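A lone chain, given as C-alpha cells: the form predicted alone.
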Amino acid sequence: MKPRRILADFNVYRREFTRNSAALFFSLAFPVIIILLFGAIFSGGSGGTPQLYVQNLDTGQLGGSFTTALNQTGALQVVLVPSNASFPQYLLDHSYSAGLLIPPTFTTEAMAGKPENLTIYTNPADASSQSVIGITSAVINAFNLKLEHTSPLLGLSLKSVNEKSPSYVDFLIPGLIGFSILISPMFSMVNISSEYKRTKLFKQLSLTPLTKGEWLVSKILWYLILSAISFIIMVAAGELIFHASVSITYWVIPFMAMGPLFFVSLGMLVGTVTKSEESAGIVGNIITFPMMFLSGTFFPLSVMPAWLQGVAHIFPLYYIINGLTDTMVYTNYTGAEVDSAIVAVLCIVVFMAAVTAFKWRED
C-alpha cells in the first residue's frame, strides 16, 4: 500500500462527502438531536425480571431468610455476591445496576428490637431501579409485620452504584456514539459499493494505480475521523446541555478505532455480495435496524424482556456500546477489555471477508 495514493483517494472522498448535506446531517447533527429528544422526554419503561445482586453479611438467620423471601417474590432475580468482596466496587467492576447490602448485625439488632437499615445501591438511569426499590420495600414491610414490634425495625437506605450518580444521558451518550459509528459507515458503504458497481466506476478505478486495499483503507480513515468528530460533539452536547458526567480514558480509543473499521468493512461486504442497489439497501436495513434498536443504543437492555436481552448479544454493536458504557460510565476496564477483544476478532473476520469479496471488475 502506498500512503500517497490512500491520501489522494481520502481527499477525493472527503470532498464528495462534505458536499453532501444529507450525509453530514445524519453523521453529525442527527445524533445530537436524538440526545436532545431522548434526554428531555425519556421516562423509563418496563422490562423483564430485574436482577438484584445481594451481599449477605449477616451472621444470623434473618439475612438468609430475607434473601429467600426476595427470591420467592418471583419479581426479582436474586444473585448472591461473595461476602469478602467490596460491594460498591464489585457492582461497578461488573457493570451491575442494583444491589442490596445486608449488614452483619441484621439479625442481632432486629432480635434486640433495635432499628436496622438495609442499604440498596441503585442506578438512577436504569428504569428497573424503581421496581427493585418497591419490591424490596414490600418485603421489608412484611418482615416488620412478622417481627410484631410497636414500630418498624427494618428500613431501607438508598445509595447510588456510582458516586457521581449517573443520569440517563450518561448512558445515552455511549449508545449514540455507537449509533453514529454504525449508521454513517454502514449505509454509506452499502450505497457506494452498489452504486459504483452499477455505474462501472469500480471498473474505471481498476485502470488506475489505486489498489482495492488502499481504496478501502482511505474510507476507513475518513470514518475514523468523522466518528472522532461526532464523539466530541455528542460528549460536549451531553455535558453542556444535560450536565452529563462521563469518563474519557484511553479505553475509548479501541472502540472508536475498531467500530468504523468493522462497519465500513461490513457495509462494503453487503454492497459487494448483493446484485443490485435495491437488494443492497434491503439487506443493509435488515442488518442495521435490529442492531440499532436491540443493542442498548437508546434504551438500557434491562428494560427489555429477558429473551431480547439474550438476542442483543449476537449483535456486534452491543459489544461496542457495552464496552463504551463500561469505560465511560462504570469505569469497568475489565469488562471493556473483554468487549474490545470480541470486537477485534469480529473486525479481522469481516475485514478479510470484505477484501476477499471485493472486486474491481464483475465476473
Given for the second form:
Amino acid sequence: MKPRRILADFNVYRREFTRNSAALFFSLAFPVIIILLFGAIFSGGSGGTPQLYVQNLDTGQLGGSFTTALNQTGALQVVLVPSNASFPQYLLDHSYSAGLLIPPTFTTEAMAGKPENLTIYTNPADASSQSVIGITSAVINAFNLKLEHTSPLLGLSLKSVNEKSPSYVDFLIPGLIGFSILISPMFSMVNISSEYKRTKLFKQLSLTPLTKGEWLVSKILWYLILSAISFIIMVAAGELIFHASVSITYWVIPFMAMGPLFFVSLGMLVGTVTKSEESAGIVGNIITFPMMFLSGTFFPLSVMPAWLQGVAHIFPLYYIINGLTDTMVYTNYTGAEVDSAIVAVLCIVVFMAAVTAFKWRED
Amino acid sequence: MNEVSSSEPDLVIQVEGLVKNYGNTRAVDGLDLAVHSGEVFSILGPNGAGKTTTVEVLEGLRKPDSGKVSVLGLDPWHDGYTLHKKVGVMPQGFRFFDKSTPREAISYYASLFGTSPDAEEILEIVGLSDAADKHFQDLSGGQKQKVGLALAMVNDATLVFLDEPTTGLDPQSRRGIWDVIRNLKKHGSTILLTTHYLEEAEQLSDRVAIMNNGKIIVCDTPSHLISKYGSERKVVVSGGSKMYEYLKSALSFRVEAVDSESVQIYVPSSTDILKVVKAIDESGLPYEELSVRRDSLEDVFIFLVGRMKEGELS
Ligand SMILES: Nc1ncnc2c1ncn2[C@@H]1O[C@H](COP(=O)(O)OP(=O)(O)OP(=O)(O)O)[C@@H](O)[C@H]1O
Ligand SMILES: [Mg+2]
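Since the structure above is the form predicted alone, I would like to see how the form predicted together with its partner chain looks, so please show that one next.
Shown next: the complete complex, the earlier chain at its head.
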C-alpha cells in the first residue's frame, strides 16, 4: 500500500465522480429531495398493532386486571417489563417507544378512594403514539366507571420517552443517511466493477504498479468523504427546514465509517462475481431495493407487520440505521454498541470476500 | 510454467511452444518466438490470427495453457507485478476513464509508476497537444489510441508492446507514430508491434513474423522475406501491343502483356533494368509511363497467407 498511488487513484475517481452530474445528483441531491418530500408528507398514519411495554409494580390485583384489559382491547400488544427494570431508562436502552408504569400503590390507593395517575411514556414522533395514548385512556375510563366513584379516580400523566421528544423528521435523518450510505457506493461500484471488466480497464490498471487493494481503498476513501458530506447536508436540512433535533456524538463515527466500507465492498463483490453488466445490474437491484425500503430508511420499522420487521433484521443497512437512530435520536449508546459490533463483523466478512473474489485479469 | 533460462543474454522475449485456448477455440497453437534486445519486432497476421492473445500472454494478462514464456527473464504470469514496472503497453482498443483528460491520464500513470515524465513533450510527440484537456469520452477514435501510446511511454520502459498502434489513424498520424516508434528504438527500447499494415512493418521492423491460425509461418527481416517469397523486379511500360511484340523479340527476359496497355518485363538483377530501358528507347515506339516495381511485403503476405489457406503450408 503506497499512499502516493492511493491518492493518485483517488483523485482520478473523484474527478470521474464530480464530473458526472447523475452521480452527484443521486448521491447528494436525491436524499435531500426525499427528506423534503417525506418530511412534508409523512405526518401521521399507523399500521400494525403497536406494542406497549408495561411495568406493573402494583402490589394488589388491580394492576394485573388493568394490564389484561389493555391487552384484550386487541388494539395494543402488551409486553411486560421485569419489575426490577428502571423506567424510563429501560425504554431508552431498548429503543422502545411506548411504555406504561403502574405504581406499587395502585390497588391500595384506588380502594381507599384516592385519585391516582398512571404514567405513560410515548415517543411523540412515533406514528402509533397517539393511538397508544387513546387506547390506554379508554381503558382507564372503563375502569373509572367500574370503580363507581363520584369523581374519576384514575388519571393518565403523559411523558415523553426522552426529554427531547423526537419528531418524525428526527427519525428520517438517520434513515436517509443510511439510504445515502447505501445507494451511492452500491450502485456505482456494481456499475464500474462490471464496466471496467468489459472495457478491460482493470486489465490496463493491472499493468501499472497500482494494486487491487489500493484501488479498493481509494474507492472506500471517496465514499467515506461523500457519506460525511451527505451526513452534514442531511442534518442541516432536517434541522433548518423541519426543526429536527438530533444528537451528534462520536458514536456516529463507527457507522459512518463502516457503512461506506461495507457497501463499496458489497457492490464490488456483486460486480465481480456476475458475468455481465446486465446480470450485475439485476443482482445489484435485487439486493439493494428490498434493503432500501425495509431497513427503516423512509419510515420506522414499527409501522410494518411483525414478520416484515423480522425480515428487516437480515439487512445490514438495518443495523446501520438502527445504530444511527439509537445514537442520534435516543442517545442509547448501549444499543449502538450492539449494532456497531454486528456491522463490524459484516464488514470484515464482505470486505474479505470482495478482495478475494476481485481479479484484475482473467485466465 | 517454468521460466526459460535465457541462453542468449540479449534475448528479451523467449517463447517456446506456447498454447492458449479459449474454451474450444485454440487461439495460439504452439508458437515459438525470440525477440532480441533493441529490435523492433512486428507480428503480422489476419484478423483472429492470435496476435493479441500472444501479446497478452507476454504482458502477463493471460495465463498460458502450455509452453515456456520468458519476458525480460521473468515469467509474465507469476512475476507480472515486477515485469509491469519495466514494460510499456498500448493495448488494442485502449480505453480510459471517460471523464479524464489525456494530460490527467499521463499524470495519473506517472504517479502510479513514480516517474516524472515531461507530459507536454509526450503529448506533443504523440500528437495530442490540441486535445490535451478534452475528456477521454469526447476524443476521436484516433486520439483515444494516442492516449494509449502516450501512457506506454510514461515509465521509460525497456520493452514496449504496441498492439495495432496505428489502426484507424489518418496517414499523417500514422507517420507521426512511426516517428515515435523510431525514437523509442533510438533510446534503446525493444518494441514488439502488431499491425495489419505491411508497409508499416516493412518501414519500421528489424524483423517480421507472419502469423496465421495461432502459428508463426515465417519470421525474418522484411527484405529477406521479400527476396525469398516475392517475385523478381519488374519493369512496367505502357506501350500497347506493338511495344509488347518489339520487346519480346528484342529481350531475352520474360515479357508479359498485363492488359491492352501495360507490358511487364521480369528482370533478374538490378543491372538488367538499364538493358530493358535501352531496348524501350531503341524501339522508337511511343509510351506513356515507365516504372520499376518490386514485390512488397504485402505481396509476400497475401502469397503466404493465401497459400496456407489452400493447405499447402503446414
Ligand atoms: N476473450 C476471448 N474469448 C474467446 N475467444 C477469444 C477471446 N479473445 C480472442 N478470442 C479468439 O481467439 C482467436 C485469436 O484472437 P486474437 O484477438 O488473438 O486475434 P488477433 O490476431 O489479435 O486479431 P485482430 O487482428 O483482429 O486483432 C480468435 O479466433 C478469437 O475469436
Ligand atoms: Mg488483435
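Because the structure is a prediction, the values reported are computed rather than measured. Basically, rigid core = biggest C-alpha set you can superpose within 1.5 Å across the two forms. Numbering follows the first chain given and starts at 1.
*Asks:* When you overlay the rigid core, is the Cα of Thr73 off by 2 Å or more between the two forms?
*Replies:* It does, since the Thr73 C-alpha is displaced 2 Å or more between the two forms after the core fit.
*Asks:* For Pro209, state whether the C-alpha moves by 2 Å or more between the two forms after rigid core superposition.
*Replies:* No, Pro209 moves less than 2 Å.
*Asks:* Asn191: after superposing the rigid core, is there a C-alpha shift of 2 Å or more between the two forms?
*Replies:* Comparing forms between the two forms, the Asn191 CA shifts below 2 Å.
*Asks:* Core overlaid, Ala85 C-alpha shift between the two forms, how many Å?
*Replies:* Here the C-alpha difference is 3.2 Å.
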